[in-house]
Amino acid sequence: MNRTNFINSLYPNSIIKNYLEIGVRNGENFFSIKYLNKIGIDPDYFFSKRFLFKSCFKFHNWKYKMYRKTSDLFFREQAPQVYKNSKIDIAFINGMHTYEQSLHDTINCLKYLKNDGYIILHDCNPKSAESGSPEIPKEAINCNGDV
């Protein structure tokens, strides 16, 4: 099961859930998540016009908010207001692939997570020592970092 199917399976009968994705990148995963209340955070996201147009035809993509900033800034500036009345059901952490930043994101998500909510960390199982290094690899490999 891939990450998108796993996340969608957590609440299969309810689309009215609060979903947070840190590290949206090109939106491939974000726009495939079938919950209505979605927030994405990424300081450098990019969505092609064609991709955005296609995603608009899916009901679960009609209500989302995207923040072009770091997760630290989001949690400092927006999160207290955004999650004032409604907490996070699912947080998917796929941002900076470092131990320190993943820990910060997890701690910040815990502050706003529902008691029965989920935090999912991505890139925790590197296939090699090089892909699991905190340094950005010089060769073209899938980089997990030291999450």
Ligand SMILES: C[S@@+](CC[C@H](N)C(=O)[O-])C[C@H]1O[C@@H](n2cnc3c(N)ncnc32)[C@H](O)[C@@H]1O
Contents of the next structure:
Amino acid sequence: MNRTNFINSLYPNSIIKNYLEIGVRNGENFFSIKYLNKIGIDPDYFFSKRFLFKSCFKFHNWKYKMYRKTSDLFFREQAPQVYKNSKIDIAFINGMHTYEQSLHDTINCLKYLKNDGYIILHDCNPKSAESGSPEIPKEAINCNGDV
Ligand SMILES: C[S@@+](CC[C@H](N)C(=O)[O-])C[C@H]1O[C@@H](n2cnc3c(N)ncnc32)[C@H](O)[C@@H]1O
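Having seen the form predicted alone, please provide the structure of the form predicted together with the ligand.
Below is the whole assembly, all chains and molecules, this chain first.
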């Protein structure tokens, strides 16, 4: 089961869920998540116009918000207001792949998580010592870092 199917399987009977994705990149996972209240955060996300156009035909992509900023800034500037009345059901942490930042993101998500909500941390099981190294090459794609 890949990350997208796993996340979609958490609430099979409800589409109205608050989903937060930290680190969105090209939206491949984000726009395939079948919950309605979605928030994405990434200082460097990039979607092609064609991909965005196609995604908008799906009902679950009608009510999303994307923030072009780091997760730390989002939690400082937006989260208190955004999650004032309704907290997070699912947080998918897949942003900066360092121990410190993933811990930071987890602690911040916990502050706004519903009691029965989920936090999913990606890239915790590196396939090699190199891909689990804290030294992440800038151009690396399949690097876990020390998450
Ligand atoms: C592995 S990619 C995300 C992949 C995506 N979640 C998916 O499943 O297809 C990691 C992304 O995290 C973003 N990122 C890096 N530092 C970040 C930060 N401090 N806060 C939020 N996103 C960050 C990068 O720009 C990159 O696009």
